[in-house]
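Given as structure tokens, the chain that follows is alone and in the form predicted alone.
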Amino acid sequence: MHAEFLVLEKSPALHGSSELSGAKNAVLVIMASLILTSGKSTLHNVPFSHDVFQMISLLESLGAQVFIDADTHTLIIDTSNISSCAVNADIMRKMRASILVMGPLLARFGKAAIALPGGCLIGDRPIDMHLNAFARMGAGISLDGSYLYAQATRLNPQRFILSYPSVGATENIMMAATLTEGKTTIVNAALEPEVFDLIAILQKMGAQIEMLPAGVIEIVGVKELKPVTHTIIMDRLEAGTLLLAAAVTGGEINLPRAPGSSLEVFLEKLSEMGHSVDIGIDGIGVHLKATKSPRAVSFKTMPYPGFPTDLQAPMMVAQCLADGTSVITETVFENRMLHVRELQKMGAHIELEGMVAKIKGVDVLYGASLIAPDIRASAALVIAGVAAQGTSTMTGIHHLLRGYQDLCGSLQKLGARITVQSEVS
């Protein structure tokens, strides 16, 4: 069995221009909610990573014919034949976003068993909110071993206050109540730029969906959906993560299509570090040329438009290098500071108490052996080690690929040193 692996070495300064993927967070539920129609849809700019395969993989398993063209990255899936509501209990554990099925196949056939979803061990990230929404709705919900069964004749319409606007919980609970007969309200909602996506192609679809002050989502069940045509968003989080890569290596980055506007509290910590960041025209576009001496800076991750949990553990390698210290509190997962004892190996100055680090910058970073426990800390070492002194490997770059079409090749076109190597286990 061949297991790969990444070889980081010491690179120059990034420099040069990049284009970006579809959003990883918006592709997986876009396809998810396609369950709500019958017919053939089609998806443009559709970032093939491993999770993508893995949604691709779950809708065949229920019927649907997907039709893929890995060259115009667009994705044609026919959910003419969905004939069953039992997910695979292997797909189910490689990928959390799995659960976001359940809502669609409720709300089409009245069932469905899942089994308990799986992904990254950034904590439990409990369902209890989505399983709690479907039974105030009118769906029996059973748990037999690992597996989760909801039924329901019918679903009721309700008015959900969230004590937390959870992006899956409001993407689920949305996704049901578009064809519930009657006025299905979400106060606290979501507000993530994907969650938009998922509204903006359910409209499309003909979902009655409204947008009120103060994160309320209100949705008039309608009888049916109908196939559609849409083009995924890009993806804030991988422009977020090359921005910081040249940052890093004190370099010059511009990335004509990231959606600067999405990304305002992160690019005004990188200018606070001393970056010069500019946005361009209708906040589409962001370039970035690094300073020679940045200063640390503290921040929060918070639901958006908040500091975004997703970019805490790359913006954490750029706070190792800067001149003082900073203060990283982490608010939305419980447990997504496995990649401290990581950068901890490569000289970086972290004290950790709970979700609160506090971090001392150092001059340099050492190249070490490390370990991707997930997604974007996955991103968060590779930074770190095509900036640190010496060679750095890391294994687990299974986690680099569920969440990147291909982060890596984007950064050795700008320079970065970069090898997958394998070895025999």
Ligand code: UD1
Second form
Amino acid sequence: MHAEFLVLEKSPALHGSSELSGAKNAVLVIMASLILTSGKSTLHNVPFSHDVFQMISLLESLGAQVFIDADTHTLIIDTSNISSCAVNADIMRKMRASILVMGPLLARFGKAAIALPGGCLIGDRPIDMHLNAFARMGAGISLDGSYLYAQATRLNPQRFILSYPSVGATENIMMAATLTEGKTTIVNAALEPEVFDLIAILQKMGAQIEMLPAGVIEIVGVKELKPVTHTIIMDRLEAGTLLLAAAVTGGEINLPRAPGSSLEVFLEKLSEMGHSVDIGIDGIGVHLKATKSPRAVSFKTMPYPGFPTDLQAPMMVAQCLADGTSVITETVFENRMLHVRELQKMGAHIELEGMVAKIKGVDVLYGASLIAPDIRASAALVIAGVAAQGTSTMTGIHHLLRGYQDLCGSLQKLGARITVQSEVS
Ligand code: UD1
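Form predicted alone already given; the form predicted in complex with the ligand follows:
Below: every chain and molecule of the assembly, starting with the one above.
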């Protein structure tokens, strides 16, 4: 068997201009939303990451036909012949975002069955907000072995007051409500740009959705939704990661299509560090010129528009190499500090207490044998590896491939020394 790993070498300051991919967190839910329609839809600017291929397999397993044009980043998805409402255990285990087909399946077919990831308890990877919402709309929810069944002859509109602005729960409720007669309201809804991209495509399909001030979404159900053509928004998280790679190598890069206006809190923190950051006209495009003496900054992850949890790990790399002490508090996920151990192997000074990391900046990180523990941590370790003295290796690259179409390719074009090697075991 061949096991692939990355070799990351100390790289020169990154320089140049880079294109971006479409947003992973938008495309997955948007692909799921097509279940609400019957017919052929076209998606442009699709990032062909492994999670997207998983979602393709999922839709195909339900009976959809999917045509891939990788050269033009286009997917054509024909949902006319969906005949199954059950997501198989293998796909569910590999991709938590599979839960996002539950709302569309319930709304269009009145039933859905999904395998629980690895048969684990719901509390371990909570989807309680999704399930409680469907139950309140009138769906019967039952657990049989490792399969979770939801069934409803009709869904009823509700006023939901979310205790937390969950991205996935907001999306799932919204999709279910588009075909539910009457007015559904979501108070304290998630406001992430990817949620807005979903709203945009649902509106094109004919859904009646209104975003009211203060995070309230109102959906008035319609009888049916029609197939559409849609272009996925750019990946703000990939943009943030590339900017950090330039920052930690002391470089200068330009991302002409980066959605700067949806990264404001993050970009403000980069400016506070001393980096020169310019956002283009109308909030599109970001240019960064790194400072030679970055200052440490503290931050807490928050729901949008706060500091994105998905950029916490890569931003930690920048704090490891900054002058001074920073405190990073992860508030969104309770288990998102797995990169700390890997960065410590590289010589980073980090004290971790629960989800609070206290970091004392060092002059250099050193190459080490790294194991990527999750998608965003894998991106963080890649940029740590190109900033560190010497050579690092990183295993667990399947995490990286799940989340990014070609992050390493983009970094290589900017000057990063990264190669993929395989080991025969
Ligand atoms: C999405 C993104 C992920 C991002 C996250 C927060 C996708 C495919 N993934 O994940 O990259 O980091 O938003 O911006 O879009 N929770 C519950 N019960 C629930 C649902 C969530 O307790 O039913 C908790 C989660 O465990 C977590 C918090 O709420 O602690 C936020 O989760 P949520 O906003 O739902 O994130 P995802 O939609 O899973």
